[in-house]
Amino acid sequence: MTRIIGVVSGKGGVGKTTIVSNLGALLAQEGKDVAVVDANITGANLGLHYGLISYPISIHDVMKNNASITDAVYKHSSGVDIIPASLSFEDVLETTPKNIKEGLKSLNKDIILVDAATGLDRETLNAIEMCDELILVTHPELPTISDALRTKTIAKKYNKKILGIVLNRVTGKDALKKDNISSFFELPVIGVIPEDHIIRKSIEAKNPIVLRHPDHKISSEFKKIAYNILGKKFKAKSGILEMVVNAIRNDVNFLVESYKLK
């Protein structure tokens, strides 16, 4: 059964597209048949995050009934299927948002991630309608949180399940902490992505950071979110200090057991 999961926010610039592109690659690595959809039909850029620049058919053509959903699917080397939106300004002007949920379901994917538009206009509501579940993305700052709360309210009116919150572009100066935000939204925080120039470098390289730098700490944070989606427990790789502590602990346990045997 296909799960259609929307990545939404209340404000632009929070990093939804970056989160969708990285989660898509990770879920494919976990053996899932994954598609990512650019439902931001007036501000398309999801395809660019994967290096997809030129393509003859887009989600705009599907919404205008000029093409089928399968015609708009492009395979990425990571295993992710991309359904991009058009970069043409004319397509933006000529396209009315349309619910294509049944078409997406017909692809028979395990998981489809929808990169939703920002705000609370028809374009965003259409993206929310497509989805079964949602992930809410926000910065840990009051104005952005306020906008995200409005999005949560809309999602509840549409009876959509919200998997949790992703805090993106977090810095050490942010006063609002993870636990406070979780309590405020009454939702779990399933990921905390720090602000780091390496993400921008990956975007410029048109290659998600989880593929370009799979062992980076930020890739581990993305993996936590992917594992949460899959209902799996994530265990980070042990650092040097943790490895030393575990080695000492094992030695102590061995000595204790040896003493008991005597």
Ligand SMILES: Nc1ncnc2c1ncn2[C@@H]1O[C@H](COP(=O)(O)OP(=O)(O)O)[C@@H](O)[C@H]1O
The other form holds:
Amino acid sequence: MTRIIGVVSGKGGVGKTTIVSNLGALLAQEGKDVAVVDANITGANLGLHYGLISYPISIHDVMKNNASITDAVYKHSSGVDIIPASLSFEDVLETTPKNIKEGLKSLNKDIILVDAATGLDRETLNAIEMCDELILVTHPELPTISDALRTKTIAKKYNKKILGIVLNRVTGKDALKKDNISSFFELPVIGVIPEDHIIRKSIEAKNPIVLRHPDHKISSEFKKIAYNILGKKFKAKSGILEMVVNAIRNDVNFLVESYKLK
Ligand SMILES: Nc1ncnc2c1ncn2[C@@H]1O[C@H](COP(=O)(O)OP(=O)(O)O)[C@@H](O)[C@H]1O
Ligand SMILES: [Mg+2]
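Taking the form predicted on its own as the starting point, write out the structure of the form predicted together with this ligand.
Every chain and every other molecule in the complex is listed next, the one we just looked at coming first.
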């Protein structure tokens, strides 16, 4: 059965689209049949994160009943299917948000990630309504957190399951720490993405960081979130110190075993 997972926040510009584009690519790499949907119909940009710039049919056409959902699906080289929103101002003005959950389910994907709009208007509520589960994104700062709390309250009203919080743009100098934020929301923190210029560079290159720099520590953080979604245990790649410790431990075990034999 398809899981429709929305990435939501209270405030705009917190990293939802960046998170959707990276998780989409990772889940596809994990062998899942994945689609990402731009439900931010007044501020489309999910396609751009993947380098999808020109597309004749978009989610706007589907919402206007001018096209079927299958016509609005574009395959990315990473394996993820993209359902973009139109960049045209005319489409924005002409389109009323419409719940296309049934259409999305009919695609028979394993996972569909929904890039939501922000604010408390019809567009955002429509995106939330389409989802079964949600991931709440915030920065570790009070105004963004208070906006995110409003979104959490709405999600609860709609009876949506919230998988957890992703803290984005974490600097290490933030006054609010992961554990405080987790207890404030009464939700687990499932990802901590540091503030890093490399994210902006990847967006400029129109290629998610997990594809451009798969070994970067930020890509590992994204992988941790993807594994959480899949219910898989995440094991970070060993650092140099861990490799040395493991090598010594193996040698000691070997010595102990060989003494036993004598
Ligand atoms: N961890 C990060 N470090 C640095 N810049 C980031 C990070 N995450 C996002 N950004 C920047 O913030 C901008 C907004 O991110 P975006 O994913 O578009 O947010 P939203 O979809 O919530 O509006 C991006 O264009 C990028 O430049
Ligand atoms: Mg966005």
